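Coming up is one lone chain in structure tokens, specifically the form predicted alone.
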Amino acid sequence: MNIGIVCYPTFGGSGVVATELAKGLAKKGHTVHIISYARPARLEAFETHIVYHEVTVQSYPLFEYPPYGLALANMLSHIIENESLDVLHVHYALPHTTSAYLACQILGDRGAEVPIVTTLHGTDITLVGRDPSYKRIVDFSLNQSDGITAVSEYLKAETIRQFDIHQDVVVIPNFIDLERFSRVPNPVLRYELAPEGEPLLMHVSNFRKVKRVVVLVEMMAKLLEKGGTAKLIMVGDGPERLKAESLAKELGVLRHIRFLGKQEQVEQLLSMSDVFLLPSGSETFGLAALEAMACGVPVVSTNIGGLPEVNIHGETGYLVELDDAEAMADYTLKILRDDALKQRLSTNARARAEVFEQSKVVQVYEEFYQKCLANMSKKKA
């Protein structure tokens, strides 16, 4: 198949998927068209059938805020014409399944043999979304979608709550590239990291406000407070990032936390990890978490969203409270001063990756797609 899949080009995790997800369709002979604004970050290097295609956004003093969206589905009416694209596969409701929909409008007949698949990531429904200023044209775009999917069954419910959708939401999660994110030690690594051998909190994000990075900080003020020892890890970047900086330094723990900002090749650091953390205040899958429990790392995460479906209770790791940092601390020292239960823990965080495997879930998609393109051979006949 010849597949477009449109998204944004972050460090979050709608923008690794539909990357991943096209590496896969790739390596299974499908030629994708990436469509973006800038190179994806996990589009590191040439993939033999990807083409990169940048939605390219001219600026007029007109525009207090360039037309994106516009440029876009300008963009997609010719690729999917110049390229003959069987399926249009869009991450992230706002503004990309709408730009599909008027692409597909602009080319008429041939607009309308292109089913386009909308996969649902989360804050475009659980934030944006409903917002008053965008709820009646994303109720509008996902009903004008020949095929929705969700990252989780939480993520499912809440559009299904939210929204006035007339088709079926079927849930696709999230994967993880097994092979990549396997748990590789580093002693070089891990020394230049904890050169008094102190154990590893591991901590990755884009260091948004949701991410509530400041509760870590906190939280490792309590960990010390309760005679732990460990050195937190932080990776990433982000408007939080200077508030958790200054917090750490008024608390007195700055020198037990490190902040690394962005980092390509997160798995080396998982790998060196003991303990996972993730207190964010709404997470529609836990892509984080699933990567580090790939790594074999124990999660110590928000009990919200979507993360449930992914680190199991008392199995994979341990769910607390929104902003429960003291309970973080609790759990994080458990694991620690525990060797039999951190291994138990981390043998079964990798078991529990391996259902998210890549191929599994790209053998999903493929399957989907096709249902899609069979429903709309049945309504032209």
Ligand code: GMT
Contents of the next structure:
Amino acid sequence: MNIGIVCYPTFGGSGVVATELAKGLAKKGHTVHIISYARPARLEAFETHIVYHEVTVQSYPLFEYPPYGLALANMLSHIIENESLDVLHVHYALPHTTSAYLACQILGDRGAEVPIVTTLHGTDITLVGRDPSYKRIVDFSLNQSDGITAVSEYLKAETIRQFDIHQDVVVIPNFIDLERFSRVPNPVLRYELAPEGEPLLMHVSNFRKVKRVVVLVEMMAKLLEKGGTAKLIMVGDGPERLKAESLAKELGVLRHIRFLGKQEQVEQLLSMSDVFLLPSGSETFGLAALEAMACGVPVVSTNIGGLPEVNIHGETGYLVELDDAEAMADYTLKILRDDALKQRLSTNARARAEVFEQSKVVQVYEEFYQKCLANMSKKKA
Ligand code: GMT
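Moving on from the form predicted alone, kindly provide the form predicted together with this ligand as a structure.
Zooming out: every chain and molecule, the one shown earlier first.
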């Protein structure tokens, strides 16, 4: 098949999932066209069967807000024609689903042959998409899609609750490359990060407000108060980093925390971690937790959104209530102080990650494309 995949290019999970899906499909012999405004972070090297198309938005003195959604629609209409696309798969509804619909409308009969598949990821439903300034257009555009998928049962339920969808929303969970994300000990790097042999706690995110990184600083203060020792490694960057650093200074815990900024090969860092922490205020799936679990790292996360579908309380780690830094510190200490428990959670975490193995989920997407194509032919007949 010739498959078009539209995504955001940034370190965020939807771009990662879209790019890894493209790689998985390309490995199976499909030709995949990735369309975005910048080269996706996970599309590091040249890949046979993957073509990258960059959308450029012309600026003009009148445009305070250059119309990216229109430039994307215009480009998609060309790609559908020139590359003979069979399927157009957009990740994150806003504005991608609307642009895809517009591109197909521009092409008339040719556009009507190409199914649009929308994968919902998170705030396209739970936050920005349901804002009154976008809600109607998201509702309309989703109903024009030929297939809708959501990354968790939680997100499916939220989509049905918040929007007036006239078709099924199919859950296709996120997935993981179990070869790339596996535990490979690296004593030298571990020593560099924790020279006094402290246990390593890890957090990886884009440090947006929703990730609640300041709670981790509070958690660290509590853990030290309770007599624990650990080094907290904060990977990533974003708007809340400065606030977290300032709080760490204020609480006198800065020397127990290292802010590493954005890192490409997080699997190396995850591989030497003892506990992964995810205090998010909203998370439809929590790909970062899955990546840690694949590296055999127990997860302490909030009991929110789709996280309980990934991190099983008492089996792969623990779930705590929102902003409960105390409970986070208690569970972290419980794991650090009991080697047998840590080993059991670690083994279970890896086993749970195996349920989300990449090639299985890629195949589910392939079958979903086929189903959408078959439905289109039925409609035409
Ligand atoms: O929805 C967002 O805020 C962005 C999106 C992204 O691009 O990172 O994140 C969501 O999609 C990920 C991949 O499916 C999920 O693992 C994240 O849980 C989800 N983020 C939120 O729901 C906040």
